[in-house]
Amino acid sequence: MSGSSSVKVKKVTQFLNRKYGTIVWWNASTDEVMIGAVLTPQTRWENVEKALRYLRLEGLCSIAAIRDADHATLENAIRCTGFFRIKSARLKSLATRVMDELGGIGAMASQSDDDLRKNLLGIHGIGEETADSILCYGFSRPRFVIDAYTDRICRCAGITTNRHALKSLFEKVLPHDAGVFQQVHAHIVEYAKEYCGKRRCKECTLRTLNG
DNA sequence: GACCAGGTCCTTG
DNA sequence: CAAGGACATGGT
């Protein structure tokens, strides 16, 4: 069973490959990484780069900033992407942890990937979704990111629906390099956005891979 | 107005 | 532990 899910990834993801190639889909530094995963959840993404526009006109586009940052000014930056409330103490408790506990983000780019994750998750806030897009996109590490998009994909692929089944499935079958996974994630994203409603897709064509 | 958008945390049963 | 709700603005 775990062996046909394994086929049905690796035909899915080279489906996705051919069909948009290789894609730049989200280069920024590590800080804007972090800052952007935060303010993620339950928000389109046109209104993520808003904000982080938003934050950058303030100059509080990177994690030291944040930490010292006035909460009514951070908390107007980034209203537009909802959560506003939330999302600011998030950024806040991030930024005070990274900078005073953690020993910065160059202390952090030197740990394990197991200990960077350990540490994420150990912040109020970020959760596992959260810890591995900062991990794949921020530091590069090759942690597999499960979002809402993957579910949907997986969902109209025939492939379990399990979270944590689908990251380590995914971390076994593909090359462990983040560059492919960032690859990988960002196609599945597109595709989903594309061809794959919340509760039943549209016209994907996932589902005739495995015949 | 209804429904949705790349989650996470807290509270209940 | 599973399920339900809260969090909030912006777009279709």
Contents of the next structure:
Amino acid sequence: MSGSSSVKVKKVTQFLNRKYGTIVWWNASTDEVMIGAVLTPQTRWENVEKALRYLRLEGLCSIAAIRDADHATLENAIRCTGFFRIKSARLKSLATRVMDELGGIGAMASQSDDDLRKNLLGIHGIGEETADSILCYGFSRPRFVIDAYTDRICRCAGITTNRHALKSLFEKVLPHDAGVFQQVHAHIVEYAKEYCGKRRCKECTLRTLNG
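Switch from the form predicted in complex with the DNA to the form predicted alone and print that structure.
No partners, no molecules, just the chain.
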């Protein structure tokens, strides 16, 4: 792949769109997206799905329920995602801030994109990746998610910029639409699971585009 980073990003997104087309990925309530976004780091998505099922069985798959949940019950439900004590504490911080200080999810939905992101980043344990996941998938805001999959795939395609600049690149190149951002990120995740996760590097077409 030659040319500027913007051209490379366009070629990557076009290739992935041809490969996967329209897919449904992470179609869930705002509560569930927020919980899942906190559970996602440093684990496989399959483990997050398992934890979400356990939380539903315990009646804890909502921000309000998480705030009032017994610590031991919450930790046990999400144990399969790893670092469960840390993630439990982060979920508690998120739920308490949302319910007690930000007026609940309904009130948050009325905030501007920038204010909503600022408030999320102000919660202990919520970093940029988690905040943008919540914004994009939970509140349908046009904020592109840069995660380990995106970073790895872009580097394989010859895009070696830092994560902050990479986020700006995607948001500049793509139509400013949350649905588009969701699709592109979903394509990246599916491709990474299919190739990176199975160490099929020699079969990776994106590496051949890097030239």
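This structure is a prediction, so every number in the text was calculated from the model and none was measured. Positions refer to the first chain, counted from 1. Between two forms, the rigid core is defined as the largest C-alpha subset superposing within 1.5 Å.
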(Q) Taking 2 Å as the cut-off, check whether the CA of R199 shifts that much or more between the two forms after a rigid core fit. (A) yes
